[in-house]
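Just the one chain here, laid out as structure tokens, in the form predicted alone.
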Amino acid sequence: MKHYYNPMSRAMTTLWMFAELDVEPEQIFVDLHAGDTATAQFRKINPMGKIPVLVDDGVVITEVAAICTYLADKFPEKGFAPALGSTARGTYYRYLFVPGTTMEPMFTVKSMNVGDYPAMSAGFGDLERCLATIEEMTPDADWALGAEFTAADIVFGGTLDFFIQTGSLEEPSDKQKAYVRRLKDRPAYQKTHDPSWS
């Protein structure tokens, strides 16, 4: 497996996933400042010119949630995903996909001061509904699926952590802060994250 990454990017989440799994791929550092993602060679791998990218046996996987989902299923013995066919997969998928389809677009629109837009036509709705969804999904205790830590916590929790740290989520609730604190206490998180962001 080849993992194209830069720790100052969304690849922080996939680095964390690998650390939790205790799996070491071939790590390929992508220098964003040098324009590595704009080269023809890299665009052939990912036309979006984005990282992270995972290449496994010739198969290219992009997008944080897709990579983490793929890895959890590739190493089922590690226990980072509910069993295939389990009804828990529905909740699990929701936690994996809400960050990329709702949280990121919403906070991007917020940062751009877009103003009024037809929220009913936007898949991510509006800020009020996005914030309510984040609060509802944040677990009161333990993890997204209960006692077992899964890839859902890495993707959803990692995204929540990022938006709290950057100030995009301006007034995180006590529940959200406590959940992120639990994430930060994990050894794999500490191994892969800049301590100045703790």
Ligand SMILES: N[C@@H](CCC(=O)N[C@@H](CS)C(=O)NCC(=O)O)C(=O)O
Given for the second form:
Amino acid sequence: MKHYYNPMSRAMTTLWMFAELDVEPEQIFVDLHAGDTATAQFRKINPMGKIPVLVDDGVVITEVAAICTYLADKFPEKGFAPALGSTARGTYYRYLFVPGTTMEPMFTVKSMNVGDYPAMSAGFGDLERCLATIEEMTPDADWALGAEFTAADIVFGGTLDFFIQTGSLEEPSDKQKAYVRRLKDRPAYQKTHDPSWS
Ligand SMILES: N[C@@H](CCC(=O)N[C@@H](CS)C(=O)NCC(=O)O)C(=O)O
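Show the other one: the form predicted together with the named molecule, since we just had the form predicted alone.
Up next: the whole complex, starting with the chain shown before.
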């Protein structure tokens, strides 16, 4: 498996996933400032010119959530995904999908100071609804699915951490801060995140 990454990017979440699984792929450092994602060679792998990218047996997997979901399924013995067909699986998918479909576009729109837009037709709604969703989904204790830590925490928790750290989520609640603290206490998080992120 080849993992295209840069530790100061969203690829820190897939790096973290590998560390949680205790799996070591071939790591390919991508220098964002040197324009590595704009080369014809890289665009052939990912036309979006984005990292992280995972290549497994010639198959290209892009998107943080897709890579984490794929890895959780590839190493079922590590217990990072609930059983197929269980109701927990439904909750799990929600935590995997909301970051990319709702949190990412909402905070991007917020950072761009876009004026009025039709929130009813925008899939990510408006900031108030998005913040309420994040608050409701943030676990009071333990992890997204209860006692078991899963890829849902890496994708949802990693995205929450990212937007708190970048200041996009301006006033995290006590519950959100406590959840992110629990994530940061994990050895695999500490191994893969620059100390300035802690
Ligand atoms: N939706 C993508 C976003 C990935 C992303 O935005 N990556 C940024 C770094 S944080 C990137 O590769 N930017 C390089 C570029 O656009 O050239 C995912 O979830 O993987």
